[in-house]
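Shown here is one chain on its own, the form predicted on its own, set out as structure tokens.
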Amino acid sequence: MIKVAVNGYGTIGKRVADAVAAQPDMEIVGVSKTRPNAEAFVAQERGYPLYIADIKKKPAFEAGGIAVAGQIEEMLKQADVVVDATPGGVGAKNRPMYEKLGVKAVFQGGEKHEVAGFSFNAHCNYAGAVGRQFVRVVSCNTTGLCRLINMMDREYGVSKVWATMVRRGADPGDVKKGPVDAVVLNPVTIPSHHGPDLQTVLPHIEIVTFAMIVPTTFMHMHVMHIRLRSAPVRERIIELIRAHPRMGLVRSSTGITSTAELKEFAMDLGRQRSDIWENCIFEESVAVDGDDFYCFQAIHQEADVVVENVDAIRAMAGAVRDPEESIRITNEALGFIPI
């Protein structure tokens, strides 16, 4: 069994912990929190040993009825791999601790590529993560871009990509940012960081990305335009999407035309937290024109990187060397059948 610690039990960390706990070849040795809150209660309810960075805060946890197993260093000493799900920038500060203790670490897309020196997507470069001490799972948007662009590149060859990210303003539970009434260019400059980030995984892809944030909390939406090296066939693209283990085709017969309806659909399907781990490509938007391919795809910012973290753990531990096998194990353990 691969022993996994989750440092940072928040939006991503709690999802990764549950996904890891569901795997047949992994177990959670502990999770960490910096303060007692609702997520700390959930961790205790799940049976995850809870560790804290500052042991002086132990009385505050215990006063709230939350048992503390010890300090983070004690958790890390039990782990083969730690998933660092702390806020962006904190992971880089944690790296020396992981190095000192000799534990492998998975970082998130909020960190720079340099924190690990290797950025990961299971379908694109799984083999490169095998046995590594440090791996960075790229962000939710970049994960979605990697899956689709890599699929199209393998089938037709990609000449150039133009992608516009219409990004959610905040996660559903994030009340700090308050109500929003604007479309904000984020950034104003072109390209956005998503294109260079994708090139840390697929360096040969020429891509220009644009990004903005809008007043919603549910999901991101991508407007995709991919120029291919050979003429695509729409029916073949539909086949590829349907066959892909981490892509879902939003069929026109569902009547779904929005991210809100997608989230409701996932909830009605019984998905835990109504999470959507796959790219959601709208069937009616799939279009070709000569060598050009177009589509809309929705990306659930809280969920699509979760399964990638699980595969990264398995690769780093050297437990499974075939990416398709790891993807299959991960998906089946979660009962994940693409939309």
Contents of the next structure:
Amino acid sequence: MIKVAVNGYGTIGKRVADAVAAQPDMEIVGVSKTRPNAEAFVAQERGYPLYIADIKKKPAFEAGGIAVAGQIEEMLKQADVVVDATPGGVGAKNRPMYEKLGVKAVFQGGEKHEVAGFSFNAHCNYAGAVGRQFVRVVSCNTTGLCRLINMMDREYGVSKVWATMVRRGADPGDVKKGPVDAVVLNPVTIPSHHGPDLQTVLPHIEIVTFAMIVPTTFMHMHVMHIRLRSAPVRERIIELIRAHPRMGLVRSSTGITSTAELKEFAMDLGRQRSDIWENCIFEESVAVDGDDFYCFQAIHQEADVVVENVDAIRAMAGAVRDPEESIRITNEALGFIPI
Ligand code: NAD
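Got the form predicted on its own; any chance of the form predicted together with nicotinamide-adenine-dinucleotide (NAD) too?
Time for the whole complex; same chain goes first.
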């Protein structure tokens, strides 16, 4: 069993912990919190030993009825791999601690590529992560871009990509963020950072990205335009999406044309937390014109990176060398019911 710790039990960390706990070859040795809150109660309810950064805060946790197993360093000593899901920038500060204790670490997309020197997507570069000490799973948007662009590149060769990201303003539980009534160009400059971020995984892809944020909490929407090296065939693309373990085809027969309806669908399908781990490509939007391919894809920001973290752990531990095998195990353990 691969022993896994989760440092930072928040939006991503709590999902990664549950996904890891569901795997047949992994176990959770502990999760960490900085303060007692609802998520700390959930961790206790799930039976995850809870560790804290500052042991002086132990009485505050215990006063709230939450048992503390110890300090973060004690958790790390028991782990083969730690998933650092702390807020962007904190992971880089934690890295020396992981180095000192000789524990492998998976960082998140809020960190710079340099924190690990290797940015990861299971379908694109799994082999490169095998045995590594540090890996960074790219952000939710970059993960969604990597999957689709890599699939099209393998089939037709990608000449150039233009992608517009309409991003959710905040996560559903985040009461302090906006915008409330605006479309914010974020950034106003073109290109956005997403293109260069994709190139940390797929350096040969020419890409221009545009980004804005809107007042919604569930999912990003990508407007994709990919120029290919040979003319694509619409039916073949639909076939590829259907066969892809991390892509979902939003069938025209569902009548779904929005993120809100997708969330309802995911809840009705019984997905835990209504999480959608795969790219959601709208069947009716799939269009080709000469060498050009277009589509809309929705990306569940809280979920798509979770399964990538699980595959990164397996690669780093050297437990499974074949990416497709790891992806299959991860999906199966989560009980993927295709959308
Ligand atoms: P979050 O704020 O929801 O959770 C972070 C957790 O880390 C919180 O529980 C916080 O208490 C804890 N924490 C803070 N400082 C800590 C420290 N020093 N030691 C231990 N724990 C600490 O953040 P999040 O949204 O889960 O983001 C985590 C990372 O994942 C970031 O790099 C982010 O960019 C990336 N990411 C987030 C999303 C998303 O949609 N939320 C999507 C993809 C990637």
